[in-house]
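One chain comes next, on its own, written out as structure tokens in the form predicted in complex with its partner chain.
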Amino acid sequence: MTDVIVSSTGTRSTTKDAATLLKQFRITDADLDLVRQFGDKIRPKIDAFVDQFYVWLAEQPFKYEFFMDDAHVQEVRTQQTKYWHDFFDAKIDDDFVETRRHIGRVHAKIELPLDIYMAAMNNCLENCVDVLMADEEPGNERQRTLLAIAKLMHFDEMITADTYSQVTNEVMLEQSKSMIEMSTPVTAIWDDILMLPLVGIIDSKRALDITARVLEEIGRTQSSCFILDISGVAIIDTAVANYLIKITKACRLMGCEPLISGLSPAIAQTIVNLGIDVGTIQTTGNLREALKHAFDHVGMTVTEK
């Protein structure tokens, strides 16, 4: 009864149906009956519980912006009240699980910290215990009810938190993917001329990404010239220089002429001081010169109109 869903971003999530989950949490029909019976007693007090949560929230040192304006607070309160009514109805089916997943998704979307949600759950558990203790029922009956409530509450929290982290993970994966894309914007600036402005810090992982992207673009566009602008690279050391040399060598192997531009005086000095042999790679001080070389290489001249 378990489907493993692999989303487009590659995160694995298990979606189990209500029956499987109930079995896993050892929540029996008897437990649900107890929760339902207790629900009849607690239902009139739910509004007061929710009020209490907002009193607690107001006491907190941080102010979560979602609770700042009254219209939103009113909406959240309505949802919260409905949440508890659903909870004490204890009708656990796939629809119920879906509503809890929905809550997780909404929380992740509005970036509500999990601790606030957990605190709200705890708040209610505390209230339930208070009501239960004031009860005249025999002790062991009360304990069994308490256990049933606790089980169901954990069940609830699990579904919501699980969905929450799933959504957050997906967002993070998506972001890191676009970071890689953004960090290597290989573009054709002219027919047969590719350019990559490098910005930031180059480590071995990024160097590999760059090499792969550049070679792929050369293969795709069949460009005969590639300008690598390194004026935005923060640090040039032996390792980074080696990466750059490797990239240019691979370019040349594919039949594409590499040009490295943007060697500032400081970078040029560093390279000489480190004793790095750049070999036969064409280097220029600025992009302008590189472009001139590139036009020359592809057999073009720029003339004034």
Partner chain sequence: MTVRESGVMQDPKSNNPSDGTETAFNIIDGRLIVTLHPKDDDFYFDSLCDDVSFALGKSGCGVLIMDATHLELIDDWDFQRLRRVIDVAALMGTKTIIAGVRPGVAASIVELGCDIGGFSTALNLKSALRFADTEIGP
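Counterpart to the form predicted in complex with its partner chain, namely the form predicted on its own:
Shown below: the chain alone.
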């Protein structure tokens, strides 16, 4: 069974239950029996293997970025030991899958690089090979056991890494959304008057985001006038000019009068040379003139005190 989950950022992800994942990785009951049988042999050695991993980890330059003190290290070691005991118990159900997803979420939250997690998995696989090679079981039986262990490790790694990736993508989307909102500050500068100062380069993605933000604010505030100041726009070409026209037309459809301010002589000449028809859109050379037009439109007069 596969569930579709929509996150708070609007991203869609699928979560598969244990039975579906086992089938996907072709892990059979016979494979799980082999892992359990091997677990009886390796379980007494798990503590020593975890110790060995942390000897390696202590030599890495990134250790203290994630493990602040000895108490924290000990807590993580305890959790890692439990991880491997659960692994060799090989009771694969939805709860088991959820614990692996939880690990992926925790790793993503603390920004632990996946290569450290993969190194721990590889360390255990090497230890399993060493134990198998010292075993007196027939060669074919050792091969089947090693294959079963490898499949279950890949199963574990996929769930953890996939969850890690989903969480990381959600964080990046949220950060991107915040950056977009910061770069498109639609502000109510007076009753019924909105303004958006544009700065930098405008591409198709940003133009769509700007349009959505502007229309959202017009709908929320029911403003009757909108000033789009483009004095900070770096480049005006055909595409950018067309975006600006579309934004203003969308405003008018919402019942809001658009004004474009900040048209320098160079920008005006560029628009004329490009042959773009600005139609009936009101334009001004600076923000001061745009404000005057906006106040006139809403029936207000500004006088000196």
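Keep in mind the model is a prediction, meaning the values are calculated, not measured. Numbering follows the first chain given and starts at 1. Heads up, when I say rigid core I mean the largest set of C-alphas that superpose within 1.5 Å between the two forms.
Superposition of the core reveals a Cα shift of less than 2 Å for A161 between these two forms. Core-aligned CA deviation for K41 between these two forms: less than 2 Å.
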